[in-house]
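Shown here is one chain on its own, the form predicted on its own, set out as structure tokens.
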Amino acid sequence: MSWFSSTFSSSIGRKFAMALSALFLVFFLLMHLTTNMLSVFSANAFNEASHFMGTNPVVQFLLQPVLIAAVVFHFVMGFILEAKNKAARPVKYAKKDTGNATWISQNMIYSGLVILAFLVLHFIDFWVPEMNYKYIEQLPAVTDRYYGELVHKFQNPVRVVAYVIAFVLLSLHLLHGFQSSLQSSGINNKFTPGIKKFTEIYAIAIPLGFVLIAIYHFINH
């Protein structure tokens, strides 16, 4: 039996793979926020960073496909684990004994579905127009177009509200998922209390940063 098949045939292996994809996406969120935060302080800096990300071949043809694959894998694996867990509990009780489980941990699949819907909207808003601009219409590279496109998206109050809701749910998702991913990856030692505090701060601060960016551009433009 190959490593791949043996890994995914066990519950522990599936959780480990799920955790690795989650940690990769957590790292991507930080990088994405860093780039977007530039738009608050300098339009030129945001344009330069976005132009680099949009034209660098390593980013476009290596990191971007890996990111898309990680997103798809993470959500598919989440659905598989949810289905496996439900199948392992064929008897449904009128009142479940949740023990120490939190509301967040019990509803990860639902917050994940909302986040997935938001990602689809995000791809439609930014990635699809970018692909159309570069590869279908094959328009010339213009460095200063990115800031205007970003600001334009945040002039619609409905989109801003949806953006805020999505990131509130992302924060809830991360509050359980980040710590759970570290534990599934084997990071569970004497530093666990400090790691847990770090994941909690991250789970609140990163989504809050995205929310503040959206509100800033909505108010100031």
Given for the second form:
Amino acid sequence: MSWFSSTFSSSIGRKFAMALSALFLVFFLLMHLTTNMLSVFSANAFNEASHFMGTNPVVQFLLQPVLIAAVVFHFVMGFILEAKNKAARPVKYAKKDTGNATWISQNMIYSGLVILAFLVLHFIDFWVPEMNYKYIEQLPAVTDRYYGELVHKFQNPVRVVAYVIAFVLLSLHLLHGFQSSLQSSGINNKFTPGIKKFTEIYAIAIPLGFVLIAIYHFINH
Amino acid sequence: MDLKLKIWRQKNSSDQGQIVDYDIKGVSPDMSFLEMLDVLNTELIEKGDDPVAFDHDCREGICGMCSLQINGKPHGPDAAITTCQLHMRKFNDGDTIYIEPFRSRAFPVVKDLVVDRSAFDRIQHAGGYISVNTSGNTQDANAIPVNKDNADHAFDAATCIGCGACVAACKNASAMLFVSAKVSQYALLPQGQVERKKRAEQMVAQMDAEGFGACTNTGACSAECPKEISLTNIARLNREFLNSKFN
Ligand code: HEM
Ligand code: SF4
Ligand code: FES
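Could you present the same protein in the form predicted in complex with protoporphyrin IX containing FE, rather than the form predicted on its own shown above?
Whole complex next, starting from this chain.
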């Protein structure tokens, strides 16, 4: 077996790759939240940031493909691990007591599926119209259109509710996932209790930020 | 006390198997769980029925031979013990108790509650040892200085008795806790350094080949482990494996 396949087809190698893609996404969430936060404080700043992201070649042709690859890799590997792990116990227990293990740690695939459904909605909402605007219809660049588009999307209460549900599940996913990705990477030492606290605060604060911004625009316009 | 037992019966590895109900009366709270099964088996034998096959050896909590998923938990409701150390006082009169074999693709059922755990032996053979020449000139292990922290952690890891409760408890039937204990006990000691990389690499390869699942870090294994092997060992195993591949 080659070095590559003996590393990345092993259970630990797969989980390490999973952890790396996940940590990238965790970091991306912070970037995304920072941009969104601008929309609360200043329509102009939000427009500028969005225009920069939408036209900068590094963002468009490097970061965006990397992000899409990380998302696709993460959920495809999630499905592979889930299938392999299910196959490791072909006959189920008639009675199972999961003891101390949290529900969310045992059901990452379900919180993941809700996030995936949300991502599809999110793509249809923002990414597809953007691609259409810029590359298909090739409409003239209007630098101050972004804020209006954002506010318009959040006028629909159904969309706001869907966002809230998705972010609650994302929060749960991260409550287990963030610290799990460190363990999967072999990091567990005397700082771990403190780091774990940090990951839990992060897992609640970041999704809460997204939710509050959506509700803010829903109420304010 | 009187109990209702729901026991997995399976004639052999190719039989389908099913849960069979048994009523047992007059169980003493001072009996161990295995003694309770001995009483049941005596009754079955007297009736001319096939006794329930289950694994056991030392009955002192040190060999790791006894198993059983009792009411959904490996080694039953008590913490940090094996089934032979579980006493019937942990149950109440009239209770229904499910008794099933440890379930994993890598632990095929041999008969009833007996599973074949030789997958663990094959993982050990793949690297869970150190190569020393026992010519008579072997260095005295006590003459090699070892950092106290490392010695303690290595000793804790070495208390794993290879029972398989970690596999039985894990939703993925993962053997990571067992393998991590075996890798850790050598990774932390000077004697383990020479074969360090090869050991992690080969034991993980064998673990995967046996069909155990991957680790989702739920922590169910450590909670059910009779020797309370810690999850920090799994992180160490991850490090040892990644080091062997990337260093
Ligand atoms: C922004 C989106 C997402 C983020 C930030 C995220 C984050 C994480 C993190 C940090 C982990 C822990 C990795 C580890 O234990 O090594 C994880 C695990 C997991 N994720 Fe996600 N995730 C996201 C989306 C998804 C999606 C869309 C799915 C699709 C089904 C998914 C399925 C899973 C599964 C199944 C696991 C558990 C793998 C295992 O431990 O066996 N995730 N995720
Ligand atoms: S790690 Fe614990 S549960 Fe697993 S085999 Fe060793 S002693 Fe048994
Ligand atoms: S029979 Fe030896 S540990 Fe239970």
